[in-house]
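Below you'll find only one chain, the form predicted on its own, shown as structure tokens.
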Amino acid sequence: MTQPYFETPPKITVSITATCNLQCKHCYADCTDKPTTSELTTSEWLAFIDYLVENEFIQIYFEGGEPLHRPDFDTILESCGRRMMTLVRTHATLLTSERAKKWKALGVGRLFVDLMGATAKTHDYFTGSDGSFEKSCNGIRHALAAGIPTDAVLILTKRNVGELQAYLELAHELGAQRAGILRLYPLGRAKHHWKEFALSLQEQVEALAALRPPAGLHVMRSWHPNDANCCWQAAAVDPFGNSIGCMYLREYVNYGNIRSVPFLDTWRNDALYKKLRAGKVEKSCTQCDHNEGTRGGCRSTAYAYTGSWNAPDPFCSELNEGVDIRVLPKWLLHDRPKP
């Protein structure tokens, strides 16, 4: 099957701020609750976005840190709602109803909502706020009732995975169409808990292997077969502007920054995003390379494990190679600098 490639990026994901009013104990951002200067303004920001429809994209992707703690989010969705296929990722303890209408005029596509867990106990643990878990729920409550589609979306962890099956039963009473199943990434302070929350590939493909899913919710979830290489489609930016390729690559990778390099000049000209791109890999797993004919899995775990970024996905049970995924080099450990 040939590599797929694309000349120019169809779509990006936004990392719109790095603050929150929640501090989820593994949060891959590392959030504060107040930005620092050096996250992009709105004016830059809107002028990125007037960049990208110039520049053909159909598809922008918002996730944070939490969007709605950014003050001027709903100017920035009014300026590419109408204009490119917009999707929020959010935790929802401040969407309201009458904030989710206004989304709905502006254009806003589709709704992921984090849930951390089935229960308050478990969810209220994870972001350290009591009272978030039924201000989650009724987010999601509020998006479907303005007509805004609406998914859930959960990171596997030790702490959760016990409530799998009860998580699809309430994605499903809360009325979302899809629940998603993510693994953990060793990013910000989830490296940091990585072992009280990391679970061994054998518990991950046992847990999901046991799930059934209530009629009519489609569970989404990127485990063997579905372990795709998707750097050659992926296109990212940090709310400092730097291009990374992908949120999950956030700590290993900066491709220059928007504030002095057109975006597309990065896509054209870095070295490492355009071997990423190029899908080269050591191995691949037959069966996860029908995914979009794409080979090796995700490149920032094999990055993460090996130092290589040809190696093969641990996360990937045909490729794992007797990696211990609960266990992380010691390099990952030492904290970079924060642009």
Second form
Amino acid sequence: MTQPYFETPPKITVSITATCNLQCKHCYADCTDKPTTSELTTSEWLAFIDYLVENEFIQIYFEGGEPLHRPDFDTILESCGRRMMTLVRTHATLLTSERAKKWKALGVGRLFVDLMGATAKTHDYFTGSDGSFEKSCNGIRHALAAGIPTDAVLILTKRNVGELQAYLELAHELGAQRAGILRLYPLGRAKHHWKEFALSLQEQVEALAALRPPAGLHVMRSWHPNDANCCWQAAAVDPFGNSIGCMYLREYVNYGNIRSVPFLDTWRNDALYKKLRAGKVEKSCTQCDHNEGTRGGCRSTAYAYTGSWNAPDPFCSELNEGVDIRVLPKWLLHDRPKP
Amino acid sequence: MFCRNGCYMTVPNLRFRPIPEMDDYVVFTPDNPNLYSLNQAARLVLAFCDGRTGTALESAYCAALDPLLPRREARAELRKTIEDLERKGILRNTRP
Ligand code: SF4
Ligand code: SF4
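And the form predicted together with the partner chain, for comparison with the form predicted on its own?
In what comes next, the whole complex appears, and the chain from above leads the way.
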């Protein structure tokens, strides 16, 4: 199965800020409380959203950092909520009932709320903030009450693997339609806590296999066979305007900055961007290639563990080839990781 | 529910995104935010929904598919498609 080459991608992810009111131990964005001056301004984001609409983008997915921590976020939502399917990933501690109603009116289509465990003890350990669990649960309640479909998402680690089943039950009780169990990526602060958080692949596979979702709750997983090499359609921009394809590539690539190059020029002209989208890998599981159109799994973790863009993804049990994913290559811990 | 005397138009403010690379055509419905993939039948129905009546729509649809699809089947497909598009908030009958 070959994936198409898009002239213009239909969807994009925007990391709107690298700031957050929490200080999670696993934060991929290494968030700080205060913004650096180089984050895109309100008018730059608004101009970019107009550009996306003019170029027929039909979906925008916001994440951070914490989008709600940006004071202009509602203005940004207002410019896109009725022009593109608008999705927001948030920890929702700042989402009041009034704000949720406003977001509904602005056209927000779906929320993904980070909840790192089934209990306050576990979640608040990750966030470093007592009471954050309760606030996030309330945020989910407010969003659902306002009529915004909302999913709970968790990044699987040693610290929350024991409460996965309880997590699904909690998500269901809160009224979420879906729960997402995501794999841990060696990025940002997470890689510096790797020993504490990372499970072996076998432990992850077993934990997922043991799940018994309550009736009516759909569980999303980011492992084989759904750990697709989805780079072929991936478009993303970081808070500083860099075109980086996917937020999981944030530390490894930069295809150009939208302050100086139109986004679609980075899409069409950057050699590495085109190479990753072409999906040429050394090895892939034929079954998944056929069924899912995925070749070799996620490019971010393939690169993180091997330094090669063409290598198989060690998070896939078919392609792991003996890599112990609890052990990170040393170069990855540098500020600007390069093998 | 399909109505012969109805007057069919697309809901305002929809955004369409052709994705020829995947032989797909996606529509965004801002009033009840969602993305839907439109199949060939839906695309053809929408192309005719310029305010014409259900009867006129039926004639146009059946003529477009003649002789590929027998009239009875074309009519059934049209009704099903219209109802589906109405349910998704893509099409409305302005004279229900
Ligand atoms: S809530 Fe999210 S953005 Fe904020 S510090 Fe935690 S991981 Fe980072
Ligand atoms: S880096 Fe991984 S998750 Fe991101 S687009 Fe590529 S394959 Fe998909």
